[in-house]
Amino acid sequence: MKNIFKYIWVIAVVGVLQVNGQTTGKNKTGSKKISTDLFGIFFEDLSYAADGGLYAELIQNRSFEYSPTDRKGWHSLSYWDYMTDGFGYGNISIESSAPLNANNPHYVLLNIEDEGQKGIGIVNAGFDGIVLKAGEQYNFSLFAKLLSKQPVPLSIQFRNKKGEILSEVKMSIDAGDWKKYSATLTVKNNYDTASLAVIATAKGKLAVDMISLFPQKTFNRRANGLRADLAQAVAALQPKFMRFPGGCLVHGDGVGNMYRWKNTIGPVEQRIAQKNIWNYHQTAGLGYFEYFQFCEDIGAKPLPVVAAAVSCQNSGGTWRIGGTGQKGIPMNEMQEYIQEVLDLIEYANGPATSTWGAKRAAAGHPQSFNLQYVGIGNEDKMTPEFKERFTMIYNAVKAKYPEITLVGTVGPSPDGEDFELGWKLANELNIPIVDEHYYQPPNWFLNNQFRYDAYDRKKSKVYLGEYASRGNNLFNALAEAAYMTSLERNGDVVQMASYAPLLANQSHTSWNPNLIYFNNTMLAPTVNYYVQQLFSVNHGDTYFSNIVSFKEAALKDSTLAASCVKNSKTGDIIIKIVNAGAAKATADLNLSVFGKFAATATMQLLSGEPDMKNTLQNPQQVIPKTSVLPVKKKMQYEVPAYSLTVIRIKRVL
């Protein structure tokens, strides 16, 4: 791999000749099989993508576990207000002497000495306000423990900004040990900035924890579920796989901050919350069970990624500037960590009678999740410590679960020392797939469309796990589209690809660009999103060369690109044509190899001015437009400037 770019000029010529009608190493029809898992998604909890985003929990700091470790200035009562507006008197405190669970040590002690006219309690406005929809139901719950002799009545209220009660239910805390209490609330009108109040209306003392609120209409109406509109937007991509839970989140900010999957399963009140490497808090409410379940719900193969027993090389410092550096799990703890990785596979695939399969079954899923892929490591620096630990994990998983396809890593860049050393390790171990990452300007994608033509077909396959052209304008998206045609052309080497990151809360964005921006009330799929969708929905399993050529000199114009695939399940022929340039172009289509096909095709066109983008203020400024296109064996198509065209042709049997 060290000299891969030495031959790029040769490959570029070969690649362009192929686009312009020459067969290069294919059979007589110019066809070859390509990966059926090519286009998928990558989810990481950054920019409040999970808590405050995809995870539908509406209460922030529900278990009082926020701390200055998460973010400077935070504490256990962050985002909670103590309310005594009816002349009540008492006090609240954070305690940890007798918690609900040792994994969730902090709780609120509420001491009501005089309830006054309206009671006293605590109020939470969620993540920048709680959004309520008219007529919909919301599931409230909390754990509480009575510490006084007489039961303490509670009023659970939705309130507006003025403190007016929008909806109310009542319950009584009557148990001397921790007990879960639940209720359902509804509202008559829509509210964007409501809050939830938990108000004690009589004298007494009680402990409360895990105060939770979910809309009943989560995605697929799952308990502990996902925000429906965001999840549906992800599902609409029709991803073939989903990589989770990161990213840099996986190996964490230091060894003690690694993402440990066992901490994220079981009852939510027993899960271990911790600091997020992106400098906020993760509740682990969206945990491994929910990830696997979401994959199943949207028809995506799960691709969990575990740390290679080392932390991020940027631990303790500003992102990509540096800090304390990469740290490894002590060698005397490695066997325990390796077992943790093996247990993950048993959790996903093992029978319900196995130790970890039983835990999956107890969560409501006795059947296997049919795990096929497991990633080890993420953008790691190729130190001796990494190589030793990675090799130990890799060999152990390969020995016990040879049916699992393992995905390695070759650093954070498309070239350089870590990239070369990562590929060297991949060659030594015969790793089935390696994970490449790169964030580059759009012209890089236009100028590197023949990158994978040069790859050795006998060596490791590639998962392009993270990539983006550093912008959400139409030109950025078209540069990515041109590059994606090359991923299809090289779909025998590139097994999977996923744009990154996926989701970003507009008010808490820690990385740009992203695929979908959102706030509490709406979302804005970017132009890049529609490019990803057009490729994923219109995927194929066989690639055909010699189908599209351009009258313009493609050798001089890297803004033109095309691909042609066939979907064997439907028989459809799918042509994608990209023009990322300012002038229209002419494409010649030769469909003779396909025999009989319908006289018209469905055409989807994404086009506009290069600086156009979708925003929350104008979420549909640039979207694909569908029309009907007459087709024949040999034809010309005038390709608009700054456009992606997808032509889908039905074959006639």
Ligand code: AHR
The other form holds:
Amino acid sequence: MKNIFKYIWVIAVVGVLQVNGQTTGKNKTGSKKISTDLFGIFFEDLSYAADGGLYAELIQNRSFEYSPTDRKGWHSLSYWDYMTDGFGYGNISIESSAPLNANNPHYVLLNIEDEGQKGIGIVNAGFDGIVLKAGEQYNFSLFAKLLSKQPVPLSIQFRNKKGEILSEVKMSIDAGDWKKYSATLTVKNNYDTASLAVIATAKGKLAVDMISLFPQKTFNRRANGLRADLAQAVAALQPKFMRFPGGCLVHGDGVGNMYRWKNTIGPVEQRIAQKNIWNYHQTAGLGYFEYFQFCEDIGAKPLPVVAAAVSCQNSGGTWRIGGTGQKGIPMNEMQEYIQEVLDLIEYANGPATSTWGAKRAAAGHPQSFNLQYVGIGNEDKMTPEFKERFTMIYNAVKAKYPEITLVGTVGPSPDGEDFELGWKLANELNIPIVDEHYYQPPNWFLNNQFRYDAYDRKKSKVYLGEYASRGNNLFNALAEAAYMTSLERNGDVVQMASYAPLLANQSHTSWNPNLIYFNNTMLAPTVNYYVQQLFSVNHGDTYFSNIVSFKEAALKDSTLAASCVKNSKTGDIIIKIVNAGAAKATADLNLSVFGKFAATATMQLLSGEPDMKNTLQNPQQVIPKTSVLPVKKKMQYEVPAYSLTVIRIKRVL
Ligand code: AHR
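Same protein, different state: after the form predicted on its own, show the form predicted in complex with alpha-L-arabinofuranose (AHR).
Whole complex next, starting from this chain.
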């Protein structure tokens, strides 16, 4: 009997707490443990996020592998110009016999019959012009093979738009077999639209391939590294995890276009480039080693996602006539594919003496990358073909690596057939975490803040792997912020969440909105970026309910939301208050459950007009402003219209 009363009491308390927008599973103080991996990032080479973006290579089509398969009209010499402007003559051709290696089949053959006054050669303007900074060093390299008797002298030049030489370095191609030649260049002034020229200055014949140029100042000065300003902006999010390499890029445009991680490791000139599903070209220069290394550099747990052995359901443009749709890897190739997934885990975590761990060590990283999570599948259509293949991969990984937390997939929408079937499969297989995706209008996020309060805590946890509110205005960002307070409140069931996509090159954007827009010289973190950052940097591991209440009825007005977490490492109490409405509001803060704390807190406020946004033209229209706020056990805070406030209170020992 006593137990029944206890049970009724628990239900009543839980009911009240839910009415207040709070959730289940808390102790007497209204606190509960939440995920410490809650806020991370989603990276996909979409909108030139990697090639032409984060990957710091400055030469476009460096290995002459562009083709019409990548994009209609592209070919091996796309983005290269043949230069004969000093009345020299000869010819240039694309060849494929005896290439640098089988993975990199095309190269340029340069036949110089008369070098004229200025030599003859090829010029590349990179991705919309090469940006050069005064005094900085640039690493140039190429592979070449001498095909004539006498060595051929080369002049490697930086040029401006008029074709004038800005700086130059000389080398001699003297080996009859493929050999790497390197040099360092610098310039005295800044240039935004420079190009790189490889000019032969004497008669002869040579083959050239893999013409590459990197700034020495990459992020953390890594070789084959990342563009420093972009990587730094990503690092400043302090993401707890990083999902890569996508997105749709993972399962690919047809079975032959799936992202196969083994093609992306080892010497860059031996990697297999392929068509990017977003209608351009993937060099694979930013490959699995670089992804793992970047994760380590920024303190984010790696979350690689592998295809569930089926291609994207939109392959070939299913919505158009002739699309191939989802196709599975043939059953007789499944064991090989499963082994590839198992090998990935060995590559990341296995000892340097293991087959794949040795390849990681050879790349300069003998220690494990501490891989904990692996995703299988990306918002796939829940067909029998998918389920069969997913289950095979899932069971094999679980059996060999029980310590790895596997992430399943439940379709591209917050509900619907694939969502339901995906969850059904998750329940059948007891998948630890499932990946939900949704791109919805801002009001959807405001109106669905209680989505996860109702989730069954005994079932799979959630990775909200892709979400965004379809815009980069302050109002969009605040709708996301309100939703993120609900992710914190439900941090016992939502294990991870990542806004998507992360990066977009302004001149090559194929998806909107994004978190960071950039061009060759600068970047513009959106207001949404600052929201992500305020939550991620101010994360906690314990959630407290009933700390913030609004004078205005929060439930009726979904534009008001709040959360309170504590970070047990620092002892800090962090309160987030969102007002996505046009009227100011009053929040009552009751901090009585906390012991002693400092009399003043750090306050960060993001506010403005709802349609304000940060752009490359005006990158700082809305950014957080920091101030000091006096705090006490019971206090009121006037919440400005259209704002996110983060109050960080230090514990006093
Ligand atoms: O984030 C952009 C795309 O949206 C992803 O590639 C895909 O998973 C989703 O449909």
